[in-house]
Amino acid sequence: MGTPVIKMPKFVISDEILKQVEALAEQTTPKEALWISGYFAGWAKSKLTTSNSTHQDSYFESVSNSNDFEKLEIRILYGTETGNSYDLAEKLTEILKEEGYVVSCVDINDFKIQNLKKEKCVLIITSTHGDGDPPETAKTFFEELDGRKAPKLDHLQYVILGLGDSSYEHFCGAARYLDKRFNALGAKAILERVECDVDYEEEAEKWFEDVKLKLKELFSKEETMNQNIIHSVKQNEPVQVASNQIFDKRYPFEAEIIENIKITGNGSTKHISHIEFSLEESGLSYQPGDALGVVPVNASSNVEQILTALNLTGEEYINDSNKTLRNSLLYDYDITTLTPRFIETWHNLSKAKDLEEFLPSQGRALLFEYASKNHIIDMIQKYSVTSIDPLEFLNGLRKLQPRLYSISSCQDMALDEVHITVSKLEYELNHGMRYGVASSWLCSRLEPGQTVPVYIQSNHHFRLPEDSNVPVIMIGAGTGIAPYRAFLHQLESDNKKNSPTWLFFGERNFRTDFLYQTEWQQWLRTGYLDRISLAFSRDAKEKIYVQHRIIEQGKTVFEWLEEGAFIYVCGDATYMAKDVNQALLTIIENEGKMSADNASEYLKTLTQQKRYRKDVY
């Protein structure tokens, strides 16, 4: 194979020296070539630093202004709620850097929309939150993109990866909106938008490869090499291979349960457990605000119910593997949630005409109304199939996904432990009780000594302020108190009492549901917690929630905001978080003597300044 010809700016190297370099290249191995490039890079640096600065500046200015030395920079933007988009964006960044591209990875919340005018190529990874909404931290970007000041993007090429949950009506709604809006502003999609369901890993890996191939097709290898003429390579430096297993979502750590204690009192209408795991010898680390990913197991009673409805034994082997159908249903698949894919699969198998109106091709509204009132077992019992291939059934299911729980401990104090706070989900549906897959497993079927596959999911958007003097307002209901316990343990570990802290906490009953009561009282006494405002909705005739306590303390809350306070909200996204948001707008409008529009802008500014942080679900 001949030496590749690299097009160089004429002023950089003479034809005679270029011939010598090409001749040398013909005689060297790739490893030798890398060493030589490092040698010349070091030599050039020493020469340039001894030259006068004017010469050095003019040299690099001429290189950067050369038409033959065009710089291609790729911007990766991510919008994330739980950290999945962030993780994928970081991985894509490393992949493209290894390919030689100049890449930067930026949170959409930190990216000014007018800067799109300066970009050539943007790769976007975004999740969808709730009913087709963008992630909380990305809302400003989406709003500005929809506004009158959104720039024309005729020069821009882009590609979008969406993460979502197909059990929701507006699947990947945020990604779809971005694609539509970028297109309307004149940008050109270099690949079709890809939409991933909750089991997104394999599809995301394929997307990475598609992106790599497309970029190579669009931007020549020559241009990429021009960006990377100078490398710094250490002679004979061995490749470092980690000796220890790195545990993550794909390869979780089997953590032993140390404690599993119900912390709601007798007579409570809720079952909430405090669960402690050992991370000893895992190498896992976490910070307050992070989440623990838990890989659940389906209830054996639910699996047997499915097998009975299918008229299968469960001992059938799948695809000549050693795994039986029973074990596949226990450990690998979501056997509860009705998704569009399963409805379509079961319609094809059962030929039930009643299911035709719920097919994705007939529109999504009726489909999701039906799915919200039924589980998989309800459908297969009602529309039975006399004979079924186990693999056909499994192909209609999606993979069983990990659950994320806010960590309620601080590693500086818990050391090799991690704690979570779990509320057991139980409800009545179709004349029978139904239970949350992970929460019922954790709260009711696991005991100390048993192990659970876990990993750490970082949440960079829910950290304590770096400045320990900044006031902190923590708002949460139910298990939304979990990260605040971690916050206070961290402040106690760091012996930081100078940060004013205020907890707003809501639950049903004071006597049975005041989670971690003795710890909060202790922190009040020792000065790590300055104020606490409680709302127990079922202790009085008129229900009181956290948003009511916030409004009652409106004057002081606004004073704290004016002093630079950070606000944290953790818990239910559907009701609590929206009600708290409205309460804050009311306070800002009343206490700040502002119009509704200005109050909204005030709160938006807090979000942009990362002083209004949410971890809602």
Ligand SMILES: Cc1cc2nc3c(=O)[nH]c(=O)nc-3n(C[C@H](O)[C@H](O)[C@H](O)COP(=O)(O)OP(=O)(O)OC[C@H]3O[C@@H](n4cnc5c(N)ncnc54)[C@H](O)[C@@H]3O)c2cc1C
Second form
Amino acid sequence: MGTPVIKMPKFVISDEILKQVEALAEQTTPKEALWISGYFAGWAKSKLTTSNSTHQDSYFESVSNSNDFEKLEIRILYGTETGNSYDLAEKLTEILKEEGYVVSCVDINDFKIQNLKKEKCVLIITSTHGDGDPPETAKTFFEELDGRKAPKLDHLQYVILGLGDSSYEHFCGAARYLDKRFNALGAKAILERVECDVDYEEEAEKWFEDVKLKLKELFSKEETMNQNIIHSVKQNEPVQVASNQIFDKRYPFEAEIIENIKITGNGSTKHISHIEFSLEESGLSYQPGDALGVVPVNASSNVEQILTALNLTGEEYINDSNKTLRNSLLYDYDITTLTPRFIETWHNLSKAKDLEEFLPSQGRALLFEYASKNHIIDMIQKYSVTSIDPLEFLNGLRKLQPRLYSISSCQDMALDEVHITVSKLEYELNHGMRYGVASSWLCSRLEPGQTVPVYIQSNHHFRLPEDSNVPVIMIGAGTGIAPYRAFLHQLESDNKKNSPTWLFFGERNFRTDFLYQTEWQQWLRTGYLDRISLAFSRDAKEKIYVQHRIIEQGKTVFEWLEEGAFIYVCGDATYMAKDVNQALLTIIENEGKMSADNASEYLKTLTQQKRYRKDVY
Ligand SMILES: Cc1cc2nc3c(=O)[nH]c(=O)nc-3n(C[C@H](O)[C@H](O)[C@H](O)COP(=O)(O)OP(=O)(O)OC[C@H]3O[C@@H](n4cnc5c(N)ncnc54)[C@H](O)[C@@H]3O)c2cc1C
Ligand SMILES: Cc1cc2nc3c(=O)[nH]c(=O)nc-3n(C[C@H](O)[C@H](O)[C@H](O)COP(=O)(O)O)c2cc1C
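How about the form predicted together with this ligand, since we already have the form predicted alone?
What follows is the entire complex, opening with the chain shown before.
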């Protein structure tokens, strides 16, 4: 097969460049071509995002000028925190563009609810975070939609895909809320809301097909389609650029571990490790603020426990494949979390009467109470089944999911390496110690030389300010310090000392848990870090956390805010982020002499201005 004929619109590429591309294509192998395409995508992405690129402006202007925006445009809105909804929204955009629709894809964060008045058809993909809450960056949209000024939406047709995790009590809470609210405002759902669990890929693909069919049925081609359009982007809207990564969540890169060291000292109550991977020859690139996706492996001791409880050998082959049950349990399935689906499956298999009250049909409260105190192994040991078909058991399980870790290095300094900071999760349950799947694998069972499947999960919302004179306040507890190490490495690499920087860091004990202590001290000396405020909760009788330090330093923190500071919060979502939020409200109220309502408005404005950024988990 010869080189394919490349058809490019004239305004994208000149004849001369096209000739050079064709000549290059003749000389390359498919693998080299893949690498080159990744290289150019990365090059273009950095140009588009870092410069006030005239290429970008003129390209999109010429495209947008050639369109007639009176035509019906389909708007895809996504709300995301860890990138899944964004990936799906991008995929749906591509699918609908290929179908010839006029479609654009926008982060809910960048979309004003008043603009819903101008829309005819919106397709929404949103995840749920916190405790049934919308993703951090979508909160303003949700709040405004909830408010008195929310527009009437009688003219609007919509459809919603929710991403969530069925092991949370408020499964897909954000998608459910949106659906209800859109409906109350008069909008009409053209399809029933679909809710996906963590293994969402297949269901999402099916939803894409349903959406495609529905759109065809509803809108005539003349109204919606314009075959000449590549991508319609109105001016001043965020431009979504394609990922430059060859390896991704579906095709992770096998990264070799270069270093794996415990960085909490002897006697610490925590095991936190600094892990370095080689990304050599992967073509993967990242920026401070991004996370590393790690595809974990279950502990073989847990797999053996399950096999014993099931009375199976593990040598059974699954569905005539080459894979044994043991390997499926090791690599493919979540064998820990009790989900509503597994409880139903096990109830059907065991016929245990005791399990009836935990069935999803009986409401979710008891189910979640039970699931928080038991793992799969606890249930199958207690309610045993004498003879079981391995496939029936596997059908009740979810796919094992990758875990995200904030990247603690900066590529300009670390070059082909990527670093993460992992806290080993260990806790007592039902009279025995339990360990987190990925964190215990990373911290305790992996050594330099071994490889781990990884990918980069970019996080556009957690970047250093573009203006290098702006003050930066970084607040983090435990491993929440990781992205700030990447930030400081970046400032050092760029030799940027203009912006005042301030780290608030909290852990348990100063002697054993001051993560990357020497590096912070060095940055204080060299001037890349201006201030550091530490809170070690177990060093004194009275527990001191980062929020207490923020309040102590309230006057200066408020002055920095008034000077335009960006605030970053990273780490624990359940307690720390909420307490920090409250501390910020308190100092704004006190130092700014404001009412509680005005302080809350002040913080909301910071969020809208993207000066208050959170990466919490
Ligand atoms: C964007 C993002 C960035 C992150 N960055 C980091 C980072 O830099 N460093 C880091 O260490 N982690 C980070 N995490 C968290 C990380 O992804 C994993 O969630 C964490 O390591 C635990 O995963 P695991 O597989 O070890 O635990 P799992 O096997 O997934 O176990 C977690 C589950 O254990 C159960 N559990 C926990 N404690 C108890 C208890 N006391 N009693 C009963 N059940 C309990 C809960 O059901 C919980 O869901 C980040 C997460 C996100 C989303
Ligand atoms: C800290 C955290 C909290 C979460 N809380 C919920 C929840 O309350 N309800 C739910 O259905 N899913 C919850 N999820 C699961 C996410 O919605 C799910 O992983 C989703 O695929 C993420 O999509 P995104 O990457 O687009 O944000 C939570 C995930 C994280 C990391």
